[in-house]
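Quick heads-up: it's one chain on its own, the form predicted on its own, in structure tokens.
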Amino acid sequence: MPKIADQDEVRLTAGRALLLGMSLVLTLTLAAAVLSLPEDQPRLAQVALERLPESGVGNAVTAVLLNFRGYDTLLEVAVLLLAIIGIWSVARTARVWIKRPDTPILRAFVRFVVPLMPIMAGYLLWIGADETGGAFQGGAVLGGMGILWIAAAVWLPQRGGRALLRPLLAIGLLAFLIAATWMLLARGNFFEYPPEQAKDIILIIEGAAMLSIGATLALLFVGGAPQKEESS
């Protein structure tokens, strides 16, 4: 038995080590990278500021996530779907246990509060493509919300409602595909929208990503395939 677990323990040390070792030349690649760059060379920003009008957007980071790095953004909305996904394949129920609130005060304040939050959703959604705002912040609000309505369980989501629940997650990413293959037929490049569309169609992606980030994040807290507690 001792020689089996100091075999185990030289594994596991070879394991940190290799991983350590790994670590550092990448570290060290980076480094070197960032470090052979040309003094002279324009920065993103100023280069995102100059094509600016071209976005058909006034916010730069709005510019810079739906068209100049739209690849970055749609990656991101699918590892947000990826993770619930894998969420829900490991945990068949919820790690929050969800029932309802002993005092009635919870409850009150959720109903008097959640109506405004997607007005404030749509506006932050709205005033993105111009000022800060955008997709992401409204979708934290939506999620905010969600949370809100589960912890008080003015409405939880049932198992066999998850059919209703995954095309609202999967809408932001089919927003991204369809658009980017909609470009690609008509332009011949993916996310290169025409100027004079452009503001429209990042509006109606963004509208979209906000709606599955929102879901998301509520499901995210739930943990699994949320159910009420049961009664006995």
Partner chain sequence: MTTVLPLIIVVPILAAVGAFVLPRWSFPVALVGSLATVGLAVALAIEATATGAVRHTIGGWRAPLGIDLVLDGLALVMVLLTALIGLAITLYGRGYFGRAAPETEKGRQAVYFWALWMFLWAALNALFLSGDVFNLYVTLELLGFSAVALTALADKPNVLKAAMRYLIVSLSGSLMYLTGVAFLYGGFGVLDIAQLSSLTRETPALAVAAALMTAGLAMKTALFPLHFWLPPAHANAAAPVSALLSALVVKGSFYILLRLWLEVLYPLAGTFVPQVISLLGVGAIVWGSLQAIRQTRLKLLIAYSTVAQLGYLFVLIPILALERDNTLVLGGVICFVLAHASAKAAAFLSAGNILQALNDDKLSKLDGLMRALPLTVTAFGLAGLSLVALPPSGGFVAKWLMLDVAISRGYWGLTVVIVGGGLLAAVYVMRVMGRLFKQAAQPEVLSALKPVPRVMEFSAFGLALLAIGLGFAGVYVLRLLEIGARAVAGGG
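For comparison with the form predicted on its own, kindly provide the form predicted in complex with the partner chain.
One chain, no partners, no other molecules: that is all that follows.
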């Protein structure tokens, strides 16, 4: 193994002092600019809150994420899928779960807490329309569930279910694309939901996105593409 310690030292050398000085100057300049920001600048808050009733949801952040700026979120869900594709192409094998910490505490935790997690995720998704919550929060819970499963060897991708992984990772992005394109063809504008159905459409998209986000987060933990048992 290499001597990582040699490269890991953090002693202040002349070069680092120079970098430190440069970072300080940048920080102070940015701080001065922060202090100069106007106090009463008109913002997007007014118009976002004014038009909130047309968005189909009551939570202003959800309205921005899924309706007003839903296109940003589409690209963001694309980034998630892209990250998995990139990681699978770089990392040759998935090997995290080989050293699984198979303890009684973890087992019990998995048995009693994990069954509650899909319910919690669904609740976060549902409540996200009007209160704090949403697809990302729900997806994070699902991702945590997946990691617990893998850590406790309840479910291992190399044992089965691999054929479902790719569609599961892609379904959130596909739901976004289909809904947005459908609205484009039906109503003339990409993402233009009819106000009376906006909430239903948003919930369906968020549900699909939540599944993909959960799967993505759990598989980010794993590393590479799950393969058959003998090759891992």
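Residue numbers count along the first chain shown, from 1. In this text the structure is predicted, and so the values were computed from the model without any measurement. So that the term is clear: the rigid core is the largest set of C-alpha atoms that superpose within 1.5 Å between two forms.
With the core held fixed, Thr27 shows a CA shift of 2 Å or greater between these two forms.
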